[in-house]
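Only one chain is included here, represented as structure tokens and corresponding to the form predicted alone.
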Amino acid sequence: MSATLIWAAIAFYAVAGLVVVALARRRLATGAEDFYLAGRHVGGLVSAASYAATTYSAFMMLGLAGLTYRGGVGALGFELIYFAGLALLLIFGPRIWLVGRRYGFITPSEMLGARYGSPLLAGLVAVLSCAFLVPYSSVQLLGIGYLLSGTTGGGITVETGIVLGAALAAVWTIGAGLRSVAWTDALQAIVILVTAIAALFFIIDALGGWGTFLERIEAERGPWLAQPGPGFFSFWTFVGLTLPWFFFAISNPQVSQRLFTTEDLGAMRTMIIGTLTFGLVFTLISILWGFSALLVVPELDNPDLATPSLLAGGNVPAVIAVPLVIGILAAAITTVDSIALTLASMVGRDVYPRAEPGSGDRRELLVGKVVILLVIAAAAFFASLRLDLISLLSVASSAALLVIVPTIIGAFFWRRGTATGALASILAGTATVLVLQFTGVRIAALPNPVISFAVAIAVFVGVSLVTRPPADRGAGFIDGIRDDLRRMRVD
């Protein structure tokens, strides 16, 4: 593919943008609500759009077709679970969308913190989700990096790639916050969406349709159709990959945080029914992708490169592969630009000392932006690293955020949960996840997640029982929230 096709089609998308950019900078209002949270006001159709866009982001295209490419049908198994996670969205989201109304909470550890009456655990959350998450904005960049090399054939390298989808994050983002990557995200996810399953149907119509499809699959990679595959997708492995995957909805802060942005309930419902028919379709698309890829482009050093060595190859129109690449780069930027604001939101809040009463949130967005900055800086640093699958690393980045997940779920249904069990959990499965990373120790054939989690809950519980949670704070929160929808349900 040619390079300067694509510099051109870059162009035209970074044009659309800054348009989209100013149009959102119109209506943002002063204040940190508006900035991060588009002011609570965005329809269910957009937020639908922009959380499918952020949550299926380079990963699917990139990472899913390049898990597929190396370990088979697990592949599917693995992102269904992350599929059947988003369930949780039935349970928590409309409990996070009260609390945020009620007590105009703008970040998770905003909520956190107050729930448990520790202005400490909410920073402790922001501090961590920092950590955890620049790695994984990397794994977006990288993944721009890698789709615009591969399609090039080198004409554009990884390096510019990077830097490239570092700078348009962080004009999107600074711009007009929230307002102008949730427009931009319900184009993008369209056109991704489209585009993706018209160059499904060239590939497979160049391999000589469905049916030769299938049984070429089923004779050269019989393995890959089977458990534990090529050998990748042990048990134990697939455990420790989809455990966290599960609990993604509510432990990652940069799509919890979409539940605070819904106008009404109702917004939110049109928004989990279209993330789940956006998931499910995008899914067998990428699946079916990365088996395409082990026909097409048998012997690829990197599976990550199957999706852009399948564009590359000359099967798809020009007409449909350039909209396409620029789908899969714009999905890798919003989830950037998501991920920026959440952590700009979460320091700006929770980590910076507050202004004075009556200076407003002038500081707090100017420490914000200042951070989107660095966020997106340190993700442009670890993406020129290149580390390991894409797959994995976002995995990896879910996996330290586990640990969190305990405390969120003690917040909405547990009211003997109390600060110090949540601050001890919290520091205890992280200490888990490090030692065991960096040290290389394995307890029995168990995988990392599997024990930090564990040790989490444990610490969880146990310390909570042993302490005193502030009078009535637990209670006071729980059974705010339960009368909030009873008098819903009522009405």
Second form
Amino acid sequence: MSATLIWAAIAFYAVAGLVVVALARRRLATGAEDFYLAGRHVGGLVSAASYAATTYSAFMMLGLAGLTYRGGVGALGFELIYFAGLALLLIFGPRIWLVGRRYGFITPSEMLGARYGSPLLAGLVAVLSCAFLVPYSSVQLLGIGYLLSGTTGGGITVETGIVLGAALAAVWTIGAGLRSVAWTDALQAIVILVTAIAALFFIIDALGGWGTFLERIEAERGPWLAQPGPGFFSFWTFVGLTLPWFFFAISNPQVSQRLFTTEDLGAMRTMIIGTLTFGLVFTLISILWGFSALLVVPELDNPDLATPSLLAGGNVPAVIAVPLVIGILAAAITTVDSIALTLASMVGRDVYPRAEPGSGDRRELLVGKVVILLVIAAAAFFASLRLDLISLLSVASSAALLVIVPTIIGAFFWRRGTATGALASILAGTATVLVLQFTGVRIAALPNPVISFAVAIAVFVGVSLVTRPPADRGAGFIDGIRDDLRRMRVD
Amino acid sequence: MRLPLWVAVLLVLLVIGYAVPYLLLSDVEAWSGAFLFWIVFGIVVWIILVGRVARWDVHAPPPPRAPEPGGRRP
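Next block, the form predicted in complex with its partner chain, ref. the form predicted alone:
Everything in the complex follows now, all chains and molecules, and the chain you saw is the first one.
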């Protein structure tokens, strides 16, 4: 694929994005609530497309297709266990929306700090989220680099791709906060789904049609259709990969913050149904895409190059391949901009005011915008270090955020949970993640996320039981919303 | 607190989702093995979740909003 053609398409995408950002800015009012949450007035369809675009990132067409190429059908199971984890949206979505509306929370860390009566807890969650999500963002930017370099045969370098992605993410975020992020997300979600489906049909056609494709995979790549298949997805590897992703919807603040933003419960329902439908279709497309790469480009050393190699091969006409490249590029950007926006809100509200008490709304927003630039610059720097295998690194960040999950569940379901228990749980869980990661120590055959999650649960429960719970014992989060939940017929 | 039926069904489904491909379908090197199983798994999950949110009463009056961000703490 010619670099000039890709550059022209990027220019078109950039102009379209700038128009969307300019339109979003016209709606922008003053204040942090409007910048970070679009005034809690996001409608159902935009919420659905934006949530789906943020959660189903460039990982799908790059990392998941690569994981299929490497390990076979286990990649489908992995993604569908995550899909089942979207059930958490039915349980926590309305609860987070209700307390957000009632108490005016803007960030998930602020919410936890208020629930447990501990601003320190809010600050800790904000700082740890930054530490874990910057590497995750860098993986997205690296994905852009691989994609542009791979599809143009090196005509666009990996470094250029990283810088381009970072620059666009910064503009999309600072432009109009969540409004510009959500609207560009929605645009991207539609482009990537339509072009991915079309591209898959062209590839299958080039392979001789669906019948030939299915027969050839069974004949030539039979082990890829069974578990553990060619060997990558041993049972414990599968558990280690799926456990953090199952809790993604509540552990990752860039998606849980979206639960504050819907205009009403109906919009949240549309968001959930839309995300589930998009997710199921896109998962199937990405997995079949990965299988087709096994036949078209069978000898790749790096599975993450499966998609760029497929698109560069000439089987997909440029009229489909080029928009798909842009769709994947935009998918990576939407994940980075959502993370940057969320981290900015957390630092601006939960960390900075502790260092500079009495800072107002304007100052908070200014700090937030500086944080957006710092987060994206740091992500671009880490991406330029070219750390290995996209999918595994994404999962590692998710595993680290898993240690916050016991505190989140406790906030809504356990009156006895305490701030000390939450702080100790998150610190002990994080320490376990870091020690296991950097020393390479293994405990029995258990995957690291299982151990750090177990430590976080045990410490949260143990320390909470021997310390004093908040005076109201979480009444606002448990008893205070019970009537609302019953009226809305939410479990 | 009682566990809602759909949550219980989903938990059972998750156990099956881990167990069946590794225990019963590990030798089936065909599309009709783990691939078909997980596709059916995904569709059943979709039906359970969409079926549950469809019963939400989205017209119930929402609670009052906070006067300002972070303005009213529990």
